[in-house]
Amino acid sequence: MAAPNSAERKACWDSRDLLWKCLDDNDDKAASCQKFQSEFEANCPAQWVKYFTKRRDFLKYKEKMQKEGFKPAEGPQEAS
């Protein structure tokens, strides 16, 4: 497969733009954005798809550690 060129690039990164801004404005309720999602993969290679995805997953989870904080999970306690 041949890299997308400057015009399928660019409809790639606003078909992920519009999905994401879907995705925000609805709690991450994936049901609600399906046609942003189905535009996003028609646009995009399989390939930035799982990238973009991974890449939101990751954003997300940066964004709850930096507002709560690092709370270590609670197991079993060593006696002292």
Contents of the next structure:
Amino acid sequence: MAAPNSAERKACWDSRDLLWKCLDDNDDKAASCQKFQSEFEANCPAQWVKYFTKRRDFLKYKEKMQKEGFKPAEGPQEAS
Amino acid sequence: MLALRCILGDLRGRGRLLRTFVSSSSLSPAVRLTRRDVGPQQVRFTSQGRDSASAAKLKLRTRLLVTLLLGGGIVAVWWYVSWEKQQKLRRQRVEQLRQVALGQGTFSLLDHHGRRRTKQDFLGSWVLLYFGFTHCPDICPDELDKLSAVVASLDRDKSLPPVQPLFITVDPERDDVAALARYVQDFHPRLIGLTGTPEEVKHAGRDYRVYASAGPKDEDGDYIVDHTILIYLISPDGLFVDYYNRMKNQEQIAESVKNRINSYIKI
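Cool, the form predicted alone is there; where's the form predicted in complex with its partner chain?
Next comes the full complex, this chain leading.
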């Protein structure tokens, strides 16, 4: 399976951007953006779909951390 | 104690007396002359006066000159010493880089035309090196676009030597010569893609301490290779001198490369 060339990459990135915009507008409700989701999966290799999905999750998480602050996990409890 | 002080006082006193005696004896001939001859003496006196005035001016001029020379000498010495120190610091840094010894080894790979290239082929020119793979979703194309823009902007500066962009794959299983040829044409025309057997590629990566780890394969057999995302700057001696991560934009990298080239000392 050959790697996507420049045009194919651009097509994939554009459909990803459309999907992400839809998700942003619809508060991450995947159901409302089915059309964009299938478009995205058609234009991008499966591996990239997984990668970009994870990336979006990470970016959302990062945004949350930056806005709400970070609460470190509690370590092992001291034996009383 | 008292006796000592007496002796000292005596000596001092005698010294003072001696001095006054000497001065008075030097003065007396002049005084005696003034009293004896009036006419010529007066001329002598005035001429002596002018002489003493010009002598005073001369003395001032020479004093000024001497001071300036001395001051200039001190400044020159200080300047030389600080220059020496800078040279020493630079030499130390080069030594340190040498000890880190990144890129000291050789590599032997195939370029995207199928020609064998070794490290020797690139000695003598500045190289911007990036490790990546052609199936990369977004990071490698972004970084290669940035790299191409940097090289293009450096090309526009006629005073700089041409910089050679290199792309070495971390995915030799899929990135053969044909795949690289397809890939590099999207970027700078001088970009050379390099590949080889997994052994050769691993050797080249180890040379620059590049981390690369292939991820799990999916149903298509596709996988993503996790790897160090850095652009390495290599000097004409083949040694690593600087690196640029994703935070550095095109202008910052071009500026840094230009400074490195201009301040380069041959080892």
